[in-house]
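The chain below stands alone and is given as structure tokens, in the form predicted on its own.
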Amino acid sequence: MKMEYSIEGGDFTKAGLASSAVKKVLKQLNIDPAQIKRIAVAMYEAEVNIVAHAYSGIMKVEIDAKKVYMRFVDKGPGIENIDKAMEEGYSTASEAVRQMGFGAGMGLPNIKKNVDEMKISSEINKGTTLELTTFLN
């Protein structure tokens, strides 16, 4: 099964949206309730990423028995740290997304606690690139 989803940046009233329909979505295949936390909380994270620090992006979803695998394109900023951005703390959001509670540097090391397999890329002035796989049991 494959799904995808347009992130607009910048848009917090939508942030969320395609996470949820995804949950959705895994909830219908009886995905084990755990692994399904795990996988939401990773995807909002990343989309929510999207929304605060790029253009636009893309949520890609493909599911099978095996697993759950998601990767997310932003047209952006790009990281210029990647080590350091995968700090708990770390930050570079704007202080206008701080205020509205986002932002707190805790999105990319919590992606990586929730999946079993994490890569991401970013090129300066491009955008970013990460890919998530959960296994499933």
The other form holds:
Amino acid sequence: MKMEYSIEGGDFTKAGLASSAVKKVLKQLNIDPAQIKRIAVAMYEAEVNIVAHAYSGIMKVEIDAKKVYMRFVDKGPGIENIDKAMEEGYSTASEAVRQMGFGAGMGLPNIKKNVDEMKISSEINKGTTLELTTFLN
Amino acid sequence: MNEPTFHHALKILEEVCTGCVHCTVVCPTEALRVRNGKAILNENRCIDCGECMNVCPVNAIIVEQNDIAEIFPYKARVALVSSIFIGQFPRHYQTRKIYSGMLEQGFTHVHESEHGAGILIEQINQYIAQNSQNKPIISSFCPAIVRLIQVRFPSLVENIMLLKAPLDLAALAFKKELIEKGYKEEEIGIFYVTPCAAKIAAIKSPVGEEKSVINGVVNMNELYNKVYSTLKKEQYSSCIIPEKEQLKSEEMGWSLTGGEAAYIQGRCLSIDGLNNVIEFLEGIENGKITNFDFIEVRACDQSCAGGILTVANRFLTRERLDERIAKYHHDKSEGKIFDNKTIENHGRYIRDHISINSIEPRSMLKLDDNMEAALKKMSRIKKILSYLPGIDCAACGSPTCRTLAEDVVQGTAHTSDCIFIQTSLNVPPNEEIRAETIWGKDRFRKLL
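May I ask for the structure of the form predicted in complex with its partner chain now, the form predicted on its own having been displayed?
Zooming out: every chain and molecule, the one shown earlier first.
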């Protein structure tokens, strides 16, 4: 089962719509509620990251009986220092974004906490690719 | 279809229903379909919120009730009534006259169901402190919300506060007191005067409890008519109780929006109205809304004042209760308050029985228990959806195009139930038989 959503950078009013749609599918697939919650949190954080930092992005989700795989590919400034970005509280979000209640520097660490596998690669001035996997029991 | 696992109080009068689909569209759990010209309720999905009853243009949806005559086999006939009931009457009717009007109906005792909220406040605050890993704690006051979470937000079930509502605490305390006064347990009948269907369902099949201590329910609108006619005719023989207010000020407003949250420490929010609640719970589930300690969530607009079995305008009810609270403070300053000591006398007993058992998620959204099968169904749904117009007209008898696709996959509907598909297929004239399975044969006759 594959799903694909496009995400627009800077549009916070729509941030979360793709995650909500996928969450509903996860519920219909009878996945354990506790696991859904963790996936939903990771997915939402990743979606908001694209809205907050990138110009545009695509979220792809693949679900089979063993795992949920999520791939977020964005066009944007890229992450200069991934290790730093993984530190709790570190953020490069602009003041405007922070004032909307985002950009507390908890995004990536929180995502990592809520999934089984996380891969991140980034190229400056090109964009970032984030791959998340949760194994279903 | 699965055997229904829990009681629900809303009933559809088949002979009245015209299959107009209004109810299917508003149902927050997509529990209703129109088949053969009649609305059909999926009992396992229904949370008894009453949205369907509110929109039904022909009053085909009703709330079941106990006959008020069922109180008479009991020696002690206790009416446990929400303070909302007092707010149903015009302002010039004193509380004691309303109580008296209730006694005229055959009750031997009248108590308000918000007794016990005082003890609950301290217990909720303790509970929040002890369960900080499950923040935000979600109030268990509104049974429609508890069921909504079970059915639609299963991952938030662990956030529901496992403490009883004041109604159950009051019932426990009054029953114990009557037993101490010499009544046998089987001689005591405790009847809740309910403003909504969800409380009926909660009493008949409680969540997180084996059996409710409450024996039956009386619908508020029904009792209102009886009591109001007594008041109008000034027929009451006893006008003595309560001499003074029995509820504390914090208890008087418990059933109104903000009634709980005002007394809970930490960051709290009150949310009323089902759509508002759903939006908020979505936010919590996504991790979008964080850092709340407690949320008070009520299915009805203006909480119980907006219950489907209330009579008065919800805003006027609120005004009347606010006035009562203000008056209480005034009386208190003059030291005239008469306290009902039952709750305080049994405080320890209440605290010992205040918890409810864990609440189980019962997601009704799943397409299949087996995930492989669910995935296959999901792929088919996607495919079917691409043929459907997506305008969610509900003319097929399912509330949305998506639910039609789900119903097709589950074998309870056909893609050609969609009137747009019928048109595009250029169906021969006799295919209107197909439409009859949705709208019913008689409906066509009715329209002619």
